[in-house]
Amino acid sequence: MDVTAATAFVLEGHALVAGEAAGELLVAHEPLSFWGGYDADTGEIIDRRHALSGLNASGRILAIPSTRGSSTTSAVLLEAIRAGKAPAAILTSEVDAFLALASIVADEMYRTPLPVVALGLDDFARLRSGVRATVERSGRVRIGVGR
């Protein structure tokens, strides 16, 4: 995809664990299991039924519109993130416990919490693989700028 600083636009979503991030999309428009779905040693999606199927989210902003599954999501993305193998930052379309969850046990364990932003429906369609983002405390992200 070629992106230009034309294409730069700013997204206010709402922070569910704040943080700071910076990294190239991985962008899906359907939810993601990361028990079976996500490597937590390599950070790639496993899933072969799943878009993303192959691809390595490890220190890219993942974007989805949420979990599917449980609360196994947690114990996944929190070995994915004591491994040094997770999204730099998730964005998603609701507010997803889960992935909250697990950010916020890793800042406890680890000291390493994980970005975590929910944002309106319409901002998540905006977004697009291989674009560079950046996330804000605020839960602001910025689009086809980054650091």
Given for the second form:
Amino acid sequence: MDVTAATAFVLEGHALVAGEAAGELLVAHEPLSFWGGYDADTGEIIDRRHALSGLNASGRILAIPSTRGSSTTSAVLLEAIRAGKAPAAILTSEVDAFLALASIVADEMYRTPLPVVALGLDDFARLRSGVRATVERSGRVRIGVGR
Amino acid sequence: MSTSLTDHDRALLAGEHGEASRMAMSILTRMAEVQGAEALLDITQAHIDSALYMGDATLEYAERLAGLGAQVVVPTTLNVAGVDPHGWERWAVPPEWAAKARRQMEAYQGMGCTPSWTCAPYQTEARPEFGQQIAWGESSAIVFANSVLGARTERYPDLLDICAAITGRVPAVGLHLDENRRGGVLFRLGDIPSAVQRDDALYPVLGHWIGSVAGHRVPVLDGFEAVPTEDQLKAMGAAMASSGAVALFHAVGVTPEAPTLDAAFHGGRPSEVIAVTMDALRSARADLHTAEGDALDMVVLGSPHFSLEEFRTLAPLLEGAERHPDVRFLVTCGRAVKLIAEKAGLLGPLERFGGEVTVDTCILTTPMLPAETRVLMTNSAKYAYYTPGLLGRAMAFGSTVDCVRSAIEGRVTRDESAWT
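Mind giving me the form predicted in complex with the partner chain, seeing as the form predicted on its own was just shown?
Everything in the complex follows now, all chains and molecules, and the chain you saw is the first one.
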């Protein structure tokens, strides 16, 4: 691990859908529509206007401020969860109903909710791609630690 | 905080009205908690985007609800489907996809939804009234219902819209409430010259740009030289809801909640005033145009679905002309509008031109385009926005007249005079 204890920190988020996850952060500072933006079969970000275009979010902790655009975003995320190609968890800067919904329906249908945590603008701004993070059920996010 | 529920809400949640209502109410109340709703409220109409086949999960969700005996309790229309059951065989749709998309369509029809199959339900009899509380899916329909009709809906995502229709209840949040419908940011159009104001491409271009800068604020537009038509507002709203998350805009002197600037802001002041510049519009127009060179395989119009009025405008542009043999010309619309257009004699010119119509779906929601169709052209910002990512294809963007001319000439050509 190349992240020292000195750079590790803890954020107290609001768990929109509670759960545990660990993984590498993939961070963007612009919103993402999953419809036309996320390939549910592979986990690739396919919005060619988006900063994360071409990167794969499957199994990572995806951090986006919020979703935008299409109301089909929730369906795409549900497909990704079912296909095992969803992010390990999603961190947002604000309460995003579309993401929470996909996770709640995944819980109702498959008992596999996806952790979704809203951090607030200031905490969200501290996230960096490539850093490890763990998400706890309480909404606490530990940055710079994890497997 | 906790959402307060009525006795009826609790009965639904306890499964006293069946397992389907229990599941729908469970999802709704969990969402109400996420959104911090104090209560739920009644809706009297719904429009469902969930019937769009996206894969096994959306089909399983539909068949789970249908299998549990779900029935909608308010008048409910259906958005575009994953297949055009009237003619998918003429396109590249894989039979397995068509079969599953059909199953998903049947599941929602079985729940009592009207088989409208259009992203523009406001073009049918299901047009909500001013002030009516509704639960609509489909981002372009949501922004139209809120802004142009003054009905009240939040942005209902797929999966949740059907829960609202099954229970007749939604979280009392967002645009259902007065205070959240107040204008936020003011866009002034005073610097936009008449030549551009008269170009129908202004509306999708302007919407594309505003969507990218408005954020979560309600945009207010002031300074249109002429009152925009319903179809122009449709195009602009769909663009805002693609590049951004806009679910409501006001246009001063045009839309029903903005008879005056003061009314648009509920007597308050804008958080920001932005002058729309030609530079901003030019760059937005360039952003929509992802085609390089002038090669062209297909022109596609109708996102949101083409209206009767648009068929009426298109017909004389096509009269006496024929598309280039190498360029297909497609219009996507709802089945009801196609029927009315046919009766009005508006499909004849399109057929003689060599054009085609696809109903119930669109190029973004069914895998209909053959591999050799690589470069498309449209007048729709929504088609232009989503085509590169969803279909992996380039899209030229122009006015309706540009699109027709390009189809005739067999290459992308745009009248740049107003834009340079």
